[in-house]
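For reference, the chain that follows is the form predicted alone, supplied as structure tokens.
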Amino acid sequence: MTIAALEINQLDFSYGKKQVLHGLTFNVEVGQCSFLLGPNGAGKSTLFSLITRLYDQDKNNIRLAGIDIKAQPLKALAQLGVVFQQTTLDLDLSVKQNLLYHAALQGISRKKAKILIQQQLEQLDMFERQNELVRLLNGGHRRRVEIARALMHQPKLLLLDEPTVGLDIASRESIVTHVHELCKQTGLAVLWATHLMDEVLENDKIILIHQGRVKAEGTRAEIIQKTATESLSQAFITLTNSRGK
């Protein structure tokens, strides 16, 4: 039996008495790239921060490869890779420092470092600019750094907090395209949450959240099918009553 790279078990969270989470209930394959929709307080941010333990819960509710990342915190957290919507490099580092020091952090030895570097940068047609100052790089090499950051430690799972809002069409549709390569070569897992249905591809897989609940989960066709409507857009509204607000 597979265990899945990321598995919810009715996970609730409460912000005091204002309850945010009800029940979320989903799983992330091995090698397979999911999708997070919902609208704005739909409750992603929250469901991030959990998984991340920015926030902590109560029960043993989040398993990461199958370790629960309550009981066993550290070892849980080094299957997880993240790239958030805010950049966090160092402006002023090169695009080889950034990953030097991210490697340090994760323990990772300089000469291993360096060959994982390669591939990573390779794999993102960047390492001809590895020693480029990352305030030189515009935001979708930015993006691309950021994401073989997060894989230098060879997580299970990829977590991506809307990695592509701003980015012009030619970095989207490199990204979209790489992460899934990623998936479909490596195992890597993805969880990425994003207002963009145009990047979800056919054979992805969407968990559709609103108000804290899992309102429906499946493909772009199986949702579009269940919600007997012509689009994913048309299904989104259907499902949230939501207007794009």
The other form holds:
Amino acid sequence: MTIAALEINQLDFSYGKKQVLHGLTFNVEVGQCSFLLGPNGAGKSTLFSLITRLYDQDKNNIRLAGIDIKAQPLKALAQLGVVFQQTTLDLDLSVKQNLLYHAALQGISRKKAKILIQQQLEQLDMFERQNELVRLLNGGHRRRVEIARALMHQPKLLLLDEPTVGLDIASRESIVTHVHELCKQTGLAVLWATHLMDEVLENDKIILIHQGRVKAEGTRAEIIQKTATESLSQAFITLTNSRGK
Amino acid sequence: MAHYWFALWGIVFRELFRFVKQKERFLSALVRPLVWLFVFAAGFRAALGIAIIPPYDTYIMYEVYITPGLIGMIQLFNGMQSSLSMVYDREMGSMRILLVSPLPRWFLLVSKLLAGVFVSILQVYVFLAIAWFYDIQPPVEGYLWILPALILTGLMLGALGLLLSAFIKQLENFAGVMNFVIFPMFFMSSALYPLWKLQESSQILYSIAKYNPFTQAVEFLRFALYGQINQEAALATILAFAIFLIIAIIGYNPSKGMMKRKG
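Switching forms now, from the form predicted alone to the form predicted in complex with the partner chain, please provide the structure.
Following is the full complex, with the preceding chain placed first.
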């Protein structure tokens, strides 16, 4: 039996008295590109903060590549690459310096880091710009650098929190294509939070959450069929009662 | 172990690169104590005569007296600057990259602290080099003796900054820190006037200044600059460092302190 890249099992979470996640349960399998869909306030960012251990939880209900993040947080975090919604690059450093910093935090030697930086940046057509200050890059290129950074330590799971927001169509397409190729070619598992449904391809898994609960799970076709609608957008509106809101 | 070593160097180098790139920061860190030395001290030289007090074995110029206080000031402001950048990084999101790396949070915070101390020591030596031309010339071995003291006082003041950054929720609140932490700490200390002078004016102020960790840091530096160890000040600095660091680590722990969320 293959171990799932991410297992979420009966996950509850509250901010004070306000419960925002209610028994969330789903898996992301190895090599699978999964999309987390849900309206604003559905609990997507909270879930990401729990997976990355920015927030703590009382029970052992998140596993990364079979490792319990509560019991073995450091070992679990080593399996994870993250691209946050906000840019988290240091604008005053160059692309290469940003990546070297990340490599150091992941325990990668400078010599090995330089090889990995070249590999990742070449895949994203950014190698020529490695010495440029991040401040001088446009939004699309910054995102590419963040993806390169998240993949440098060869994680088992890549978390993407709305990585294409604010990007032009070409930049979006390039990121969507690159991530899907990675899933196919390297077995990387991806959990991608988005509002942009055209980023979801036919065979991708969709986890639709609303008010902290999983409302539907499956491929685009399965969800459309389950809700007896004609498109994913319609299915989304039906499941989240969000028409006109 | 290698992982920890790489991470420590990564964090120190990043801080150093940022510092070098932000020339205004370097300049303002130097200008502040130099203005105090060249302007304030010159003006107050006549008004504030200093008696012979340890570690000095003769009458000294007022400029000589306030030099350790100004060194402390560099480190105090540097500690606060680091704390400000931690709050900024947290608001802008770049702090997350540090916090989600597979290393214990206490280690990440201590590394960040050491990086800040390293930068502050560079500033102090540049300040001392300029002060040398202004006739502030402690014994040559003092420049070496002061190094361990600078590390400890830098750690203590940096840990204070770290502690504050753990509990300051927004960048806007930082002005309050300046008013309620930096200025009282600096003025109610032995940085500008000896404690006995303060005692002559107010017993309460004297008591506050005596137990002010910044006073202990300044005295530790003052003696070290003249090749002596002020044991009481050294112990008080170490104790304050330990207390500030423990509270800061609790503050940054996701299951405790301000990062706590109920799951």
